[in-house]
Structures are given as C-alpha cells and as structure tokens.
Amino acid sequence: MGSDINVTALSVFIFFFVLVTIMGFIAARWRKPETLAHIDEWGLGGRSFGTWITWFLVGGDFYTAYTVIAVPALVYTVGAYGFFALPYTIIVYPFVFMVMPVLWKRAKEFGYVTAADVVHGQYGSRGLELAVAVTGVIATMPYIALQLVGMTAVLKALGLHGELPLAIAFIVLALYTYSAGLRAPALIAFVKDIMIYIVVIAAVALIPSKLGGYANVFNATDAAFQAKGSGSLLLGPHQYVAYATLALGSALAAFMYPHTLTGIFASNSGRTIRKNAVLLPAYTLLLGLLALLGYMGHAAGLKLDSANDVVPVLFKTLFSGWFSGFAFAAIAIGALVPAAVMSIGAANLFTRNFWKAYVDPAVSPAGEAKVAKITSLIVKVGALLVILFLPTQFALDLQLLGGIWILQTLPALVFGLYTGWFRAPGLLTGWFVGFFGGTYLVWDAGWKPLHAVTIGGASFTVYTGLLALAANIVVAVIVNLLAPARSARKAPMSYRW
C-alpha cells in the first residue's frame, strides 16, 4: 500500500465493493425462472422487467461511469460546450416514447433478441444483419473499456495504482454476470443509482459553501478560461450549430446501442417504455447537476495530472474519507452495471447474428445460452485487454467513431417498422457510404466528431454523424428508386423456438 492511501475511503469503497458482488452472485436466484438456459432468460432477464427495475436499469447503462467522469472533465475543459449532454439526453426520450415500444412490440412478437435480428427479420437480409450486428460489437468495445478509464480514475484517487486493482474488478463482473446474466446488472442497479444520486445531490448542496457560493463557482471558472485563453461559461455563436448537430445526433445514436436496446428488449410491455420515457428525465437533471462538479473544479484550485480527474479529486480534496469512499464505490459500482449490460448486448449480436446465422443454424435454446455466456466474458476480457496495452486515447479515439457508427444503423433498425418501402440492398448501401464516409470524415479532421460545411457563403460546423446519416439515407433512397422491385416480404421472419 502507498502512503497516499485513505484506509477509511478505501474501507468504505471495499464494503460496497463486496455487497454489491453478494448481490450479483445472489441475483441468480432473483426472479428465478424455470431455466436460465435460455437465451431470453439470460439475456434479456425473461421480458419480464416492470417499470422501475427498467428505470433502473436503464438509467445505469445509459449514465455510466464514464458519464460520471467524462461529462465534469468536459466542462472543466470547455466550458458551457460540454452541456451539450443536457439537451441531448431531453431529445432522446419523446424519441424512446414513439419509437421503442413498436420496436419492443416487433421483437417480443417474433422472439428477436437484437437489432440484427429485427433487421433480418423484415428485410431477409444476412448482408444487412451482419452489417448491423458488426456495428453493434464494434461500437460496444470501446464504450465497455471507458468504463475502465472511469474506474481507474478512482482507484488512483483510492492510492491504488497498477493493473491488479483493476482487474480483479472486472473478474468478479464476470463471473456473476457468467452466472446470472442481465438480472445480474439490474439488481446491482437499484444501489449505484441510489448511491449515485446521494452522491451528487450532496456534492452540489454542500461544495459550493465550501467554496464560498455558486456566484464564486462561476467567477472563479470565468477567470480560469480567460486566463488559459480558451473555454467560456456561454457559448459562442460559432459554436451554435455544432452544439445542436451535436446534441441531436448523440440523441439519436442513443437507443441505438446494444446496450440500451437491451434494457428496453428486456421490458415486459410497450407501457413499461413509455412510463421510462416520462421518468427516465430524472437522471437529466442529476446529469446537469453532476457537469456543474467540472466548474467547482476551477473554484476549488485543483492540480489536476488529467481532467479526467476533477470528480474524484474534488471528493477527495473537500469530503472526510468515509464520503470520499462511498463516492468512489458509487462511480465504481456506475461501471460494472453497464460494463455488464453492454457484454451481455455485445454477446447476444454475436450468439444470434453470427453463431446462429453461420456457425450453427440448429443451435438448442441451451447451446445459445453457452455461447453467449463464453461471448460476454471473452468481450470483457477484450475491453481489459484494451485498457492495459493500448493508450486510452485508442479507446477514445473509438469511443468517438463508435457513436458515429452506430447511428447508421438507425435506418436499417427504425425505417422497417413503419414502412415496407425501404428494401435490403439500398439501406446496406447507404450503411456503408455512412460509415466509411462518417470514419474518413472524422479522420480527416484529425480525430475530431466536427466537419465544417460551407452553405451559400457561410461556414458551419456540423456534427459528423448527422452528415454520415444524411448520405446513409439519400443513398439508400437513390439505390432503392435504381434497383429493381422485388415483392414485399409480407411478414417479418419469427426467431420463435
């Protein structure tokens, strides 16, 4: 142990730690159902979730851990651009209210466990599927090995330095979420989102009379971004557009994700989505609060080696070592619920989209199970790996592509359940040109989600994804218009045993 180690933060952070771990193991035998060798039971918790364990989980999939740190190092960094969080996490949801109980209706009534195979479904297409379901995995990875950037800011903060900590963490999440599958990360849910919640409604009450109100909070970050040349606590009218684009396209590719197409797969109705819908703007508020954390940074004079730092430092710095700890469980805790959810998403794609379609067409109910069991430690273990050998600017760097590959997808997942005319080879035409075109874009702006497009003389700065979209979408169309019709599918396919 290292000098700088708090014994009472880490005690508390080892207790909650521990508990939540008996909770993951218990939750084997929470909901029991008859089997969980089965892949509905094991990955989407048997359909059976009502209105607030969805809340829960997902609420502690979609604001993860990295959330908890990334969003405040942001605002720290830049200022009022960094809320751009705010609005999109608004847009999103009367997007989920219309469009996710029709998407969950389609799957529960044709046994669809992913987007790939409600894609397949209506189209017949193993192209499209493939498409959809490598997007899936591969947008997925470096979001679960954020998690572990999250982590490892607390445990640095905890004194706990190397790669030990860290993964003896993620080999615990595996082995109960071996056993328990998604009921694991719902149960484990209701305590990080209550711990999380107690974390930051406490910070914003409390920090700021330490720091000698919010009006010394704002002063003090104003003269840090002056004084560094960079940041605003406004913004600037240059940075309109690209602050919309932005908050749009986050919110689109939102409900995209394996991860959070998991939770609202594992509902037990369309009314369940909905009531989320309305409810689920709760963790928006916390969410706002939480990046104000980025400001009181500025105010508290904090040394920081990373922005990435600020939250757990600023505890570290301004709370007693108990609070320190329970804070840090709860950023820790925030990882491993979805870490867990996003393995179980990325582990159902390639079980169904890959193992089913071309390995083993007659694979038991049983056999899906175990593959994807093995899938989802295999995923975690790659994520690990990622974290440990690569710079974590790798993840980052992938992290930003990822939202811009996964909201290609959307035409092909979305379009299909309202209309009949979009066919196959267009929508994968138009996933192609999206995603090859939204990566060189991105590229071609040295790793940056922004590209400048010029319109009747003036310059804007638009969100890459959107215009990756856009070309998606016009392709799709002139290909559908070019391409010979070929008769409707009159029923999507079932995947019912």
Contents of the next structure:
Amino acid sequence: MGSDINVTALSVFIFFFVLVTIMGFIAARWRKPETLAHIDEWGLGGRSFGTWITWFLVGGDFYTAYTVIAVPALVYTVGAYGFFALPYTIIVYPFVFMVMPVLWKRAKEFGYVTAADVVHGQYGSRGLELAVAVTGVIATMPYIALQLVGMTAVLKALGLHGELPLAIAFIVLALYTYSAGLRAPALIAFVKDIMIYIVVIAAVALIPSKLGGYANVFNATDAAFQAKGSGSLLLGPHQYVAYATLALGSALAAFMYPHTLTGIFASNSGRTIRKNAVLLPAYTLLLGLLALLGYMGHAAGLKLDSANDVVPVLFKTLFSGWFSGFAFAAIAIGALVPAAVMSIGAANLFTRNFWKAYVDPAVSPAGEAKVAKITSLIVKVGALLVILFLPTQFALDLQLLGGIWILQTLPALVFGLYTGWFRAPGLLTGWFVGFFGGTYLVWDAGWKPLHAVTIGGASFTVYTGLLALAANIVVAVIVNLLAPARSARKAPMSYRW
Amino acid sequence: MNKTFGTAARWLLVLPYIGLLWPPFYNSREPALFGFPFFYWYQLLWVPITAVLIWIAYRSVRDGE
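For comparison with the form predicted on its own, produce the structure of the form predicted together with the partner chain.
Expanding to the full complex; the earlier chain stays at the top.
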C-alpha cells in the first residue's frame, strides 16, 4: 500500500470532516430544546424525532463504518458465508416492527431512558437491572473500538499513519457529543448517510463496468477462491445451520444494544418506529451491494496486507483522488455517528442504573445530564485506549463476545412486555447461565462464535449466541417454576396495537 | 380495516424468516440474473419484499399506539 499522500484526496477528506465538526457543535441549537441540562434532552434528543430523523439516526448507528469495512472484508475472505449479514439485516425488521413500538411505549409512559430502566421498572430488581446495564456497557465498548478500526483503515489508505490523526478525530467527536448530546449524531447522520449513498451507488454502478460486468466479478472471485483453496461463492452444506443461526441470532441481538435502543427511545411515537421498519430496509440493499465490493476486490486483482483494507484500496485504485477522498470521508464520518450514539447509550446506562441507583438516588435531571456527559467522555477515552494499546484482534474477539452477551438481555427486556409470568430470580439466573456459558463456549472453541452440536448422530454448527439464549430461556423458565412467588405481581398493562 | 385483517397481515411478517433461514433452498448459482448467481439476487430480492410485507402490516395497524 502506498504511504504517499494524495493531496486532493486528503483535502476533500479534511473539508468534509471540518464540515461535520461544525455541524456537530451547531447541533446543540438544533430543534431548540428549552434546556440541554436534562438527560431526556441530552441523551434522547427530547424523544422528539420523527420519521426522517429516526431513519437517518437508526440507519446511521446500525450500519456502521465497521459494516462498510468488515462485511466486505469477510466476504472477500470467505465468500458466501460472510453474506449472512444480508439476511440478518432483513429479518431484523419484522422483529423491530412487532417489538420496538411496545418497548418505546413502556419507556415513554414511565420516563425510562435505558433498557435497564425498563427491566427495573418491570421486575423491581436491582440485581437484574445491574446485569442488563453492565452487559450493555461492556458489549458497547469494543463496538466503539471497532469503529476506530474502520477509521484507521481509511486513514491508512489516505497515507496518514500513526495514532495522532485518530486521536484528533476522536477528541473532536468527544467534544461535540459532550455539548450537543444525541442531537449531534442525529444531525451529522444526514450528511453521513447521503455521502455513503452517493459512494455506494457510484461504486456499484461504475466499478463493475471497469471490471467487465458483474458476471466477470463473480467469475474472477470464483477463480481467486479456487486458486487459494478457501472461500466459495456458495455455502457448503456444513455451513447451512451456521449461516441461518448467525443471521437469526444477530437479528435478535441487534436492537438490544444501547445505541440502537437509544435511537428507538428517541423517536416521537410507536408509529414512527413502525414506519421506520418499512423504510430502514433501504439500508440493507446498500449493505448487500457493499458486501459485493469484497468480490470486486478479487476482480480488480488487489494485493492486500489485511482484508480490512479491501474497500479503501479498491476506491484508491479505481477512482480519482477527489472521489476517493469523498468516499473515505464518508466512511470516517460513518464511524463517528455510531461511536457518538454508542457512547451516549453507555453513558445513559451508567448514569441511570449505576449513579442514580447506588451513588446519588436523589440526583436531579440536570445532575443526571452532567454525569452522563462526563461518562460519555470517559467511555470514548476508554475505547481509544483499547485501540491504541491492545491488539486489534483482541477488540475483534471482544466484539464477538459482545454480540453473544447482549443477546442474553433479551428475555429480561422483551418477555416482560408481553407477560407478567417471569420474575427476577429466574431471569437473572438465566442471564447468568447464558452470559457465562456463552463466554465459556466461545473460549472453548478457540474464540470462534460457532459451536458444534450433535443431535441424533447428525452434527450441526450453531451460532453460540443462540445456544446461550436457548439455555438462558430454559433456565429462566425452570427457576421461575421452582422459585416460590413472593407475591402475585400485577399483570403488565395490556399492550394494544 | 378490521381486526382479522390486521392479525392476518402480521402473520405475513413470518415469511421473510421462512424465505431466508432455509439456505439449502437458495444455495445455487442458477438461475443467474444480470450476472448475479441465484444465491445473491434471491436474498437481495427479499429486501424489497420484506419492506412491502411490513408496509402491509403497517397499513393494517390503526393510528393509536
């Protein structure tokens, strides 16, 4: 990879970066809140976001820079198997449509800001609340770190090496998030998504014409896979169950993360969320096309140090300086939006479910906002330190565990929306088994998210997160049956369409 | 729109799970479309299909939350 700096590319990149920085600071004044010194305003944008803003915000924090870099990289390396991200980001929307408006309503009625608030309100258990909150925070940290991995890949392609550019980008991000809260990423998401759309449409329209059409892209990839003896255009029969369970498990986990839930809680109605379930699949089309950039890397005959470089190097090789600068800016800004929302989500959890619960129960809304603002800075510094001082592989492994961990909060968060049958001891035991059992299985498999299961002589490879979730639910049901009910809990309010 | 229609519309949301979580059904190169093997265009096709199914379900939900 050339370490020479393309002045045009770098200038375009810096122009857009400065533009969104200014927008980030202006965002504090956007949609004029009476005060930002309230956690509802700072951390949820006043729960006022309509269909369009929610679309950009949720799209912007769900489809991250890491998606743009890592999904094509995985597809580049293993082929069809890496494509599971596509069914995953399709089947997530029926789930969002059915469950999230109910969750939003519960949060709105009681002023809940986080998943752990919802759980505490439902079961009155500090232990279960803490389990959900801690899981949220530790699953988010490596996710933020991976946004930095995406940004590093882009900076590297621009010829900017070393840690200073990354640190500058992050300090800028930290400052405007601090001052404007969720309004900053919501406003920047408009620019980011429009840029990404332009980049992807240009790429999928122009690159194949430079590489001899899609048929040629697929044929060249097939030849490349056969030459290196690994990867394939189709799934092997032993990959069927892994492919399907990865897609399903990831879809169930996706909206348990603090950042995606923040986007949901920030919308102004259940109807807005349902409408978004109709509109958000537009991004999935984008993701599927982006994934194919991995194959275009083969067709272009790229030689890479790391699969994560496939998209940046592809742009650098095939496009002029100004357009690759534009594309890199889109990807880097695409890292800032989710990183900002993730740090806000984690900060909300810390403030509501640790600070308010254990340190200062009488904290005022303004005090909450202050604690959340400071926590958001600490979270980002933590993620920066992870990426600077720990090997990238470690962040990748942690992220993989993060998905399995966050999935274990689903029973506590979702079941209570529909039934009053479950009680805290069962759910907490189930969470414990799923969380630690899942971690053990991943460790046991040599940090792979898949586990071989033998049923009646036939062996299947299954996504560990889904196995852990199954164990979690089974244990929760058993403990709930065995544990004596302290008192009959009132049924949850009826949920209506 | 009556309640029966609303319930029926929500059952449509099961279709993407059926269509996508059974890979042997679509794991083939033929028939190809615009150079895309079946495996790829079939799954991409589920994106607009799912959007339409959710839209039908959305239309069947009354304005109240």
